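Listed next as structure tokens is one chain, alone, in the form predicted on its own.
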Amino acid sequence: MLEAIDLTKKYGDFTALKSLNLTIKEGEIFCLLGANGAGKSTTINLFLNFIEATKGSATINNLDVAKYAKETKELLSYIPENLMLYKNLSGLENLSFFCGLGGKTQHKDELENLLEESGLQVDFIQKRVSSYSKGMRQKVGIALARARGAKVLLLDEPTSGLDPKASNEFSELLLDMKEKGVATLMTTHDLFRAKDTGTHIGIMKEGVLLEKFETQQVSFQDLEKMYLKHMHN
């Protein structure tokens, strides 16, 4: 569903991402670990076609995102670190508005069900988003992904600033999407969450993907050692 082929991004002499090769299939959750400036967000932004690759390509469902911007955007949902929702609208109104933008009109009951399935407490569905915690806003993001029938999820630090309970709830939602065959690329600083939720993990540093492996191949202790070794070298 997602593929990076020799994907490179330079800003003048600075290389933000160097020759990334990556494949993510349906029902896989690929967690990209690394410090700030490692190239994680650059990778997400290239898949979103927010920025242009210097070299190589990013494809979604075998379509080059630069050549098929509209078609590839229709396949994905993006949840950034701080999801932009209209604060003076309710979760339900936000969901209805964003679905409408994508050309999908759904009945109020359907949208309420999607919000409930995404873990939003029933008594908050009609409340203004200004009263929501970050975890609640992320749940609206997942509900939107469900409503749009997204085949691909791109997540940039979605659990940063969440308390352990909210972080755990978010992981449960991702695993539910995984069961439905959604391909997920997630950047995170949270090693525990990556090990707990991801099917695959990659460690990035200074624009280079240094390691990638299946999560079940390593223990949490080994992952931590490997990560710290790369960060300190």
Contents of the next structure:
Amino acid sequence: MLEAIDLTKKYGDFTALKSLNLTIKEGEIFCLLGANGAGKSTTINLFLNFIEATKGSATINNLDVAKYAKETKELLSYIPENLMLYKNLSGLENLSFFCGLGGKTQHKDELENLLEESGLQVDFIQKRVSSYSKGMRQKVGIALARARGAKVLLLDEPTSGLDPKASNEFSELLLDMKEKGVATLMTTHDLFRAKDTGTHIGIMKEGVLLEKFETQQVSFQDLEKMYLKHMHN
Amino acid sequence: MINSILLIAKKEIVIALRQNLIRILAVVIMVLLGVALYAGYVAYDQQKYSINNAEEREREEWLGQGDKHPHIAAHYGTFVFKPKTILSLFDFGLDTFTGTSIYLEAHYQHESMFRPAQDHSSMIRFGELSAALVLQILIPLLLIFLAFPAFTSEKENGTLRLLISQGVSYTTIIWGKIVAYISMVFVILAPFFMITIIGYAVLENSSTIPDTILRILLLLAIYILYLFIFVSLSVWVSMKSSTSRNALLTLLTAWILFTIIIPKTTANLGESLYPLPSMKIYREAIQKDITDGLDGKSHMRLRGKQLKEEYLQRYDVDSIHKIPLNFEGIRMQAGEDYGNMVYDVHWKRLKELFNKQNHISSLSSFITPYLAVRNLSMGLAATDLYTSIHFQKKTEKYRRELIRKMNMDMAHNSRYGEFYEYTANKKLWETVEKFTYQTMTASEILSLYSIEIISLCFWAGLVLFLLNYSSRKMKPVL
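The form predicted in complex with its partner chain is what I need now, so please give it after the form predicted on its own.
Let us now look at the entire complex, which starts with that chain.
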């Protein structure tokens, strides 16, 4: 579903991402761990075609994102660290607007249901987003991914700054999407969340994917040791 | 793409309508527009009523002036009036400065004919609140307040990334926003257009309907183009600005430059480069040329002597008393003709100065679209300088014909040396037809404003190019 082949991004002499090879299949959640500047967000931006790859390719459903920008964007949904919506519109209006842009116009009742299923309190659905917490906005993001029928989720540190309860609720929603066959690439600093939610984990440092493995293969303690070892080297 | 454009437009409208500043501005502008149109209507109605009454009274007075010597009738004179067009209630233009009536009499081109030497230099100063002024100056300000955060707020709030991640192109976002702002302005203006059209249907003379419809449609097209230029420019500045504050400052600076500083500067530049003579100097120069002759060697006494000799020779007589015409009438008409020739020479020079000043104003429309729309709007409302000059030309032609009729009647029907003994009556007064004035047609007016039309097209092309070029170069905010 998602594939990076020798994916490289350079800014002058600085290599932000070096020869990344990665495959994420349907129903997989790949968590990229790493410190700031490790190349995690660069990877997401390359899959979003926000930046051009220096070398290699990023594909979604076997379509190169650079060549098939519109087609690949129709398949994906993106939730950044801090999902910003239009403050003067309600969650429902935001959802309706972004769904419409993706050509997925849905009835108001269906959208309300989606928001509710995504965990947004009913009495907030019609309220302006200016009164939403970060967690509530992230839930609108999940509702949007569902409404659009996204096959791929690109999440850039989506639980950063969320309280444990909101973070847990978000993970539940991701697992639900995973069950529906959605392929997810999530960057995070949160080892616990990666172990708890991800099917696969990759550790990045200085633009290089140092390790990748299935979550089941390691315990949380091993993951922590492995991560710290890479960070200290 | 159209669906996405409409969605973005709808979203922009909803967000704008939820902002107090925009709501207040819209209401203020609607009130100002309403007041301006109402004031325009009151002025139009009063002037039309006064003109109609005065016209009839003047005609009655002319016809009922009683029996008198034709030359006394020529000095008795008459007033002629420039009819008010329905569109003058929309754009007062220069009517306030030029006036709408002219007094016609023998020997003198009425003061209004000279007034340009005194007043035309200030013709480009505006202060009255007209609907045109609201459209030309205040609506662009509203558009700036609507559009300055078009892109900067998307960048600042982080919604631009989300928008782009939905597969929406910058071109779609740009056009969605432009459609939204233009629609909002159209909603504000629609009631006033309706009022103007209804007013026109009720008030306008049926003979001028096709031309007036054409003028209204042209005005509509010109203002839509003008507002499109402002909207597009605002969206472009927002695209290129790093913050909303910068975008607003840039746009407000541009607005002040476009609508106040550049028009004033170019008007002053025109006056400095091509200064108009004072009325005193202008009149004295005409009087001097009439007295001394245009070549400075043919004094009026000499011309009178030559005329007398010419007539003595023509009728082969030795005394002016023996020619079968009243030589006094011939002499008066000859004096009138010479005065007209001198006036034409001086008027031509003055008109050349006006034209040069106007040319600077026209060319300056390449620096500010405001000047293009202002000049075109006045032209189509028949309240511009060209219409004023056209009216003066027609009245002067009428005056000359009136005086010629009086002088020729005197020449043919009275004897030399006879003055108070001869009187003409209503029959002669009736030979002078009532003055009617028809403004230039819309196409004639447009042909005078080709530079402004080209400049508006240039501006529209420029903003389209800038938007297109910048949208290709834009990168998502990372």
